[in-house]
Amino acid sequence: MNKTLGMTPPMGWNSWNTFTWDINEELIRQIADTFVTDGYKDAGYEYIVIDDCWSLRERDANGNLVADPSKFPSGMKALADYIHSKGLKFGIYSCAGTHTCAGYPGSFEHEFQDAKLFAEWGVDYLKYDYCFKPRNVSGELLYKRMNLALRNCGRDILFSACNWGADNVYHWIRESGAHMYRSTGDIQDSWESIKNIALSQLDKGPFTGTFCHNDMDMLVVGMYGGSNSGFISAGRRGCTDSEYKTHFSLWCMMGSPLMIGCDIRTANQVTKDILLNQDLIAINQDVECRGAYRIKPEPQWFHSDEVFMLVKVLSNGDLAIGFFNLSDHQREIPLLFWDMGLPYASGAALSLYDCWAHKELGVFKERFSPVVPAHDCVVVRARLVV
């Protein structure tokens, strides 16, 4: 038993976001060679997820799942295989009700036979979404039952629960026994998108933390309205770079598992650099996994929840701090480091390290205040210096 699966944010890449139902095992084995040659292993993403849409339509006559021929030739054993002897690990989709979100064979009433198949298989990953449930069948049963079908399988599956922050998962999640949890609807590829569901997971930062994960959903970074999808693209406008960047920022911040979205065999470097960013994984991946708390700005100069500071607690007693401007105008952001309980009488003072700009800032006392243009935002680590 690997007693250390799922303690920090998983890291990875899932197909659904640009390529939904357009997937087969030649684009699979691409992304894996990708993520060795481009860096993205290196950086600590290590789990290839196939989404949605993998299945036939029907189970056969034992009652198994069975991969689509036509998409996955050589099948699913042998696709896991590929992506093993590149040092990564193997994801895959199913539901908790009686069929996927796209209409494929969910796991209800299945769920010892589909681990067991899985674990067969060599999966590593399960994201277990919860479309086409029964009315009145209870969905925290069914991820129990499903946590306890992974656990007894033979082989260390790490559970990625799907219900969208439904039937207040947050109370329930994590003695169900999964790794990371769904706790909104799906991300579209634009800025409203990313500052909504970041809005509306400000106060959830106590339902974070080692090995139960609150998911914000899957990376749109790099996607510039790439999606298939028309509902994940958005209009096909997708975001600016820097509006990547805040994404980005956030999520590692907020200690979201880091799923990539976007086709990484043609990202752009931009798309690199903010995906590769070893400072903003660093605090992503701190072994603690605490909780991000939010400082609002001084009431008389800001109305608005769009602009406001998180902080985040790390375990070698840094501090990471990210300044976020959600607003549409430039903004001043003044921290008074009173608020991260360091008085100006204690004679202590913070070395700020800028994660993006990856310099030196100095050493400040009592307050620091950055301009942080409108859709972006500064994050920098804090060390304590007396």
The other form holds:
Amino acid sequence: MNKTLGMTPPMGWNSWNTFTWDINEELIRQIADTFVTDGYKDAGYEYIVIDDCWSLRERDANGNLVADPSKFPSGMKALADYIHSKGLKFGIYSCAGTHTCAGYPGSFEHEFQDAKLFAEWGVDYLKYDYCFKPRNVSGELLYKRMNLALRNCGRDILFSACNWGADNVYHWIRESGAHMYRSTGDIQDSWESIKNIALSQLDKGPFTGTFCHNDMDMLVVGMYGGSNSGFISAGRRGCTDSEYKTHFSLWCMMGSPLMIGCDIRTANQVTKDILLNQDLIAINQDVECRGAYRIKPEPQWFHSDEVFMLVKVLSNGDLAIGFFNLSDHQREIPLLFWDMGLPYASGAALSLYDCWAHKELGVFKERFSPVVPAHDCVVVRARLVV
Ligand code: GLA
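What would the structure be for the form predicted together with alpha-D-galactopyranose (GLA), rather than the form predicted on its own?
So here's everything in the complex, that chain up top.
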């Protein structure tokens, strides 16, 4: 038994955002190659996950799922072997209902059989969706079922639940055994979508932590409108680089799993600098996995809901602090150290390190007040100096 499976937010790549139905083994192998050659593996990205549309429309005579031979001619076992040979892990997708969201067979009433097959193939991660759930069956029960099947299939398989925040999932998912759980509807490659998801999860800090992480959905960083799905690209050419940077910062600060959704084979340097930012990844991967608390700036005469600070307590005594400006105008965002538990009278100060500029900013007493452009952010790591 791997005692650290799912301890910190899982990191990897998922096929859905860019490729949806258009997946094949050559693509997946190239993604694995890119993980190694372009530094993703070294940065901590580990799982390569095939989302929906990998199987045939029918199970075989024994009731087993069958990988579509036109997309995966060598079969899933061979693909898993290839991914493992690179020191990476292999993820696949199924659904708690009778069918997947794209209409392929789901695992309902096949949970134990499918978990066994996935283990035989060498699967390390299962994303488990929520479409076509029989109306009279409890979804909570179906996640408990698949958890039991996975934990007894003979292989360590990380369980990634995906019920989009429905049915009060926050209140039963940790106990059910899942290592991460989707808390929102599907992300789109647009600023509005990023902003809405982040705002919807701001007060959900108590519902994330080691071994069961709030999954705010796969990253759209670096997609620039490149999805083959009109829904995901939302009719746009994606986001600006600062919007992608803010997206990544929010997901890191809020403890979300980091599942890349762009085509990393063709990623530009800005995309790599965002996805491979070691200072941000270190905040996301801090072993204690504490949720972040929000501080609203004073005075509150502007759109205070769109301008806020997030503070995440780190295991070595540091604080990670994000200054987020989701509004459409440049803002100064004043942080009074008092609001993080540091009174001026203590005589202590904070030494600040800028996690995007990758440089020390100096020692500050009482307050720090960066000016943040619209849709942008500043993330610092603060060390107490007494
Ligand atoms: C749902 C999920 C998505 C993706 C698709 C696949 O919409 O939320 O993340 O897996 O299904 O059909």
